[in-house]
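The chain below stands alone, shown as structure tokens; this is the form predicted alone.
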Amino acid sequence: MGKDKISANENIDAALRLDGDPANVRAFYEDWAANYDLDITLAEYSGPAIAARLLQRHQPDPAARLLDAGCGTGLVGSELHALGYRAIEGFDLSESMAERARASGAYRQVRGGIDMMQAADSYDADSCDAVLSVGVFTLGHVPPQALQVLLGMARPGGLLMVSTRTHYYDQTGFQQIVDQLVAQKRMTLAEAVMNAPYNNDGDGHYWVFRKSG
């Protein structure tokens, strides 16, 4: 993409140019945490609200155990809490972001310092009614293979709900990983909402998968 701006917001643009190294991503968000919510609000970030309502359509039980993977400052958890969910847990790579998620009051537990690719070391397999990851499958953050990690923490018959920025979907092997997991009968596609609002510098796709078993 050269030097052309991906986003008009300086911090969002810089985030999309990260190299995916967990240490670098963690350091970036530790620095950004204090201004994150303001920047995201100015960018008209609609992803959390859209994702929460999509999750509710497929898992309406307010007692469902939900795991917000890469929860950031708690925007998704706050939307879910407003819809009546109370058994929400979250984790994030950045402790400073996780601290802000705790302060939201939406979660019963938030853990910081957890690399998504290693999250299975911190959460039991087959234990969540739904695993969500919104705003994480984006350039410079996690590889599409993270889908396999998150799917492992959903219970059989449970849900995996993720968002992808359109440029992430176009420039990574996300669809290939989805196709592989479906072909292996590890999950099915329950719903895909394509080219939907995400923020004011681009659209996103929203995916709901149901774990087999």
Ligand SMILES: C[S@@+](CC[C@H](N)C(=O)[O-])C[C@H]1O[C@@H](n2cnc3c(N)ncnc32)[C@H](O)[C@@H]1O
Contents of the next structure:
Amino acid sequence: MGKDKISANENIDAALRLDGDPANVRAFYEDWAANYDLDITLAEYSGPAIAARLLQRHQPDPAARLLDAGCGTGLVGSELHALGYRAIEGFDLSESMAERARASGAYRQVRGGIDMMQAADSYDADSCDAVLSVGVFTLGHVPPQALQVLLGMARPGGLLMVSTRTHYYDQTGFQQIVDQLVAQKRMTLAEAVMNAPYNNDGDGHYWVFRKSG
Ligand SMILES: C[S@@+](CC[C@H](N)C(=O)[O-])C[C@H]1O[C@@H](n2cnc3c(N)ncnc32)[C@H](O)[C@@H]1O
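Switch from the form predicted alone, shown above, to the form predicted in complex with this ligand and output its structure.
After this comes the whole thing, all chains and molecules, with the earlier chain placed first.
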């Protein structure tokens, strides 16, 4: 891999160089949707499988209402469905990605064209047993402030589960936002799995928070 490359995979490298502007991110994923699953499988992406099993450790009820934020092509939903969950919803900024998630059959509803930062306009507050976001808190995608938005949709006592690439964690204010939300007693840390497998470019961290109340 060249020194200036973040990822050996051309599309993953380009994704990590996005600027976080929802219009640009959406356009990028509209183009990548058809090849996304192949690229990330070749990159040995293990985020969805790890996230689903971690969620199960904290919320084993198969009837739990789960919201997969930034569901992409539906890999997280498919892992959850295989574990027995049947009340999974998802949304994504990209309609082409969302269409693939719908086709997976793992979700009872998938909405496309939804920006995570505005998702509170589309989902009721305090309504989900768990909100998950895997592969989205990554460079060029969403700011750590998106945590607050997702937390708002979890019910009191419910869970928020996110993955962060290590370089995202190191280069953004993710930990400061976590510290702020914990200090404000809006959530507690239930579990953090640090430096765990993510893909063949590097590791990731997996976070489970419990909403207060
Ligand atoms: C790397 S993919 C991860 C998809 C899926 N969660 C997975 O693990 O395979 C990132 C996804 O986040 C979506 N995304 C990026 N920014 C977003 C935003 N602001 N709101 C909603 N979705 C967003 C993209 O469209 C893309 O589908």
